[in-house]
Every structure is written in structure tokens, then in C-alpha cells.
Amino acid sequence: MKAPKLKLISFNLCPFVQRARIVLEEKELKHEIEYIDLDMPPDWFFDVSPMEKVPVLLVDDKPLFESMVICEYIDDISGNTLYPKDPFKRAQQRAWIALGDTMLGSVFNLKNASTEPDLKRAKAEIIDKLDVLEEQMTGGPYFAGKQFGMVDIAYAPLFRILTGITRYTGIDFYADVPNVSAWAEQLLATQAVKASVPDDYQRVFEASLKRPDTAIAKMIK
């Protein structure tokens, strides 16, 4: 059966696409990437996507849109699934992907925050998740074991975030979690991860935290 012609619509900062990103990397699929400007995007940018969100995968031009189903079928396509067989276990692995998107509204607040008490509170709930996750680490290397799978690639960006911060502000998040911890330094030197972002993305994050219009501004060193 022929390939589909893959084509990842894309915003340079956006952790959801970098999932998308991640997969196919993993995958070694054949792709195209195009960056958009989200505050700007192209006429055709609201054709493909209902949400007005990126990622948007185009599979022979015809479009697939949220980052989780983007990433299951570009796994359904490809083989070696990044899922465990066991249904069970699959669907355990999909609870805690969704805890990962609710951390990720968290980091969203706190990179957001016009105040301190705002910044705080959304730091005390990444925190506290962090603390459930470090609960159900099994010794790694990643979370659910020696093999990478699907929950590595859907908390890997958010690591990398959190990472992001810690280097510029000094918050850390994960000094009463060492497990999660080295389970985050093992997934930012994957390949796959490591390939996930452009050039330019330290400096596109670097200056999206330097926004004086948010608390988070005020603690960069």
C-alpha cells in the first residue's frame, strides 16, 4: 500500500505539535512541516482546522486535527505501536497522557500569569502533579519502563518547558521528584525529542517569557 503524503501544520512554540512531531520523527515517516503564525495565520489555515488550533496533520491533503489523534494514527500507520498490546494497560497509558494535558493548561496559566499569587498557584498545581507522577514511575528509563512509548511522547514537551523555565527564573520543579526528574533529562536526549522543535526555538521561548506584561517576566535572571 502507497504512503500517505504527510504534512504537519505547525507553531514553533506549541508543545501539541512537537507530540506530532516527536511521533513521526520516532517513526522516521516521511514529512513536510509548515510554520505558521497563529496570530496571523493563512486564509486556508481555517479551512483545515475547526478548532483554529495547530497541529493540523494533512494526509493526502485531507486534514486530521488534535495532537492524541494525530499521534495514534500515525502510529496506527506505521507498525510497532508505542502503546502496550495489553488493552488495559493501553487505556492506563491514555489516563495519564490526559493528566499531562491538564499539566499543560497549568504551564499555560503559569507562563500567563499577570500576577504573583496567579504564578503561584499554577506552580503549586504543577508541582502536586508532578508529585502524583513520581508515584507511578517504575525505575525508567522511561515512564513505563526500557521501551519509549507514547506517554514519554506526550509528556516530553512539557518537560522541556518546565526545563525552559527552570533555566531562566531558577523555579524548580523537580527537587522532590527525582524520578520524574531523570525521566524527563532521559526524554530531552532522545533523538526523536531533540528533533522535535526548529532552530530557532530557544530564542522564540526565551523571549515569550520575557513578556512584561506577565509575572513570570520579573524572575528571569
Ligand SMILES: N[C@@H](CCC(=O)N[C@@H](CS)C(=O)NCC(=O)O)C(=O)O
Contents of the next structure:
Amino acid sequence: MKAPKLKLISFNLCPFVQRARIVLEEKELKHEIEYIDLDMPPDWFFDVSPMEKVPVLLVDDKPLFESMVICEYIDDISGNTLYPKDPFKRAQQRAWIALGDTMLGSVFNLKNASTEPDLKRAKAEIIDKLDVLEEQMTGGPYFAGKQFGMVDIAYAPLFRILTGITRYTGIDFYADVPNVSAWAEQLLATQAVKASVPDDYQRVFEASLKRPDTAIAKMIK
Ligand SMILES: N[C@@H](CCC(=O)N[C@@H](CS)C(=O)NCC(=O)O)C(=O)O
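Target state, the form predicted together with this ligand; input state, the form predicted alone:
What follows is the whole complex; the chain from before opens it.
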């Protein structure tokens, strides 16, 4: 079967886009990337993205949306699945990925909180869920043990944001979760994860923390 032409429609800061890029990098699949400005999307974007969100993967010009659906499609069309073969273990991993989705929602709330109580509430939500994850860690280096897999891919962009926030504000998400902390460090040092952001990511990320009217901007050191 001829390999499909893949093009990922992206936004430079988007953690959901990074998931898709990590799978493409890990599987070494040829692909194009187009970054768009989500504040001013091009007209064609509305034709390919029903929810008006990124990522969108164009597969021979036909659109797929939702990051994990895209990741699983890429996994399906290439060798060596990133999930366990056992259906129950595979389902369990999907459940942990669903937790990662809710954590990304809390991170969004943390970054956009306009008051200190709102920021504290979002931070507490994140820390509670990190505690839950800590109890699941099996000794690493990856979530399920030795093998880098789909849960790692789903969480790596979240850890990039948390680690970045810690660096600029001093908020320490990892103080009581040593195993999650080691997992995050391992993921951020993994080649496919490093390759999943554009060159200007750090600069744009720092700017995103300094947006006026946010509580987090006041914490930048
Ligand atoms: N559940 C979606 C979430 C995607 C998402 O929220 N993308 C953000 C950027 S990180 C977006 O496109 N936001 C534009 C908007 O909401 O208008 C997925 O997993 O792909």
C-alpha cells in the first residue's frame, strides 16, 4: 500500500499538536507541518477543522481531528504499535490518557487565571492529579516500564508546560511526586519529544506566561 501524504496543521504552543508530532517523529514518518495563527486562522482552516481547533492531520488532503485519534491513526498505519497488544492493558492506558486530557484543562486554567485564588485552585487540581499518577508509577523509566509508548506521548507535552512554568515562576509541581518527576525528566530528554516543538518554542512560551491580566505573569522571576 502506498504511504499516504501527511500534513499536520499546527500552532506553535499547542500541547495537543505536540502529541501528534511526537508519534510522527517516533515512527519516522515523512510529513509536512503548517503552523497557523489561531487568532487569525486562514479561511481554508474552517473547511478542514470542524471544531476550529488544531491539530488537524491532512491524510492525502482529507482531514482528521482530535489529537489522540490522530496519534492512534498514525500508530495504525505504521509498524510496532505504541500500545500494549493486550486489549485490557490497552484500554487501561487510554483511561490514563483521559486523565492527562483533564490535566491539560487544569493547566489552561492555571495559565489563564486572572486572580490568585483561581490560580491556586488550578494548581491544587494539577497537584492532586500528579499524586494519583505517582501511585501508578512502576519504576520507569517510562509510564509502563521500559518501553516508550502512547501514555508517554500523551503526557510529555503536559510535562513540558509544567517544567517550563516551574522554571519561570518557581511553582514546584513535582515536590511530592519523585517518580513522576523522574518520568517527566526522562520524557523531556527523549529525542522524539525534543523534536516535537518549533525552534522558537521557548521564547513564545515565555511570552505566553507574561500575558497581562493573568495571575501567573505576576509570578515571573
Ligand atoms: N481535544 C482536542 C483539543 C485541541 C485544542 O484544544 N487545541 C487548541 C490549541 S492547543 C485550539 O485549537 N484552540 C482553538 C480554539 O479553541 O478556538 C485535541 O485533543 O485535539
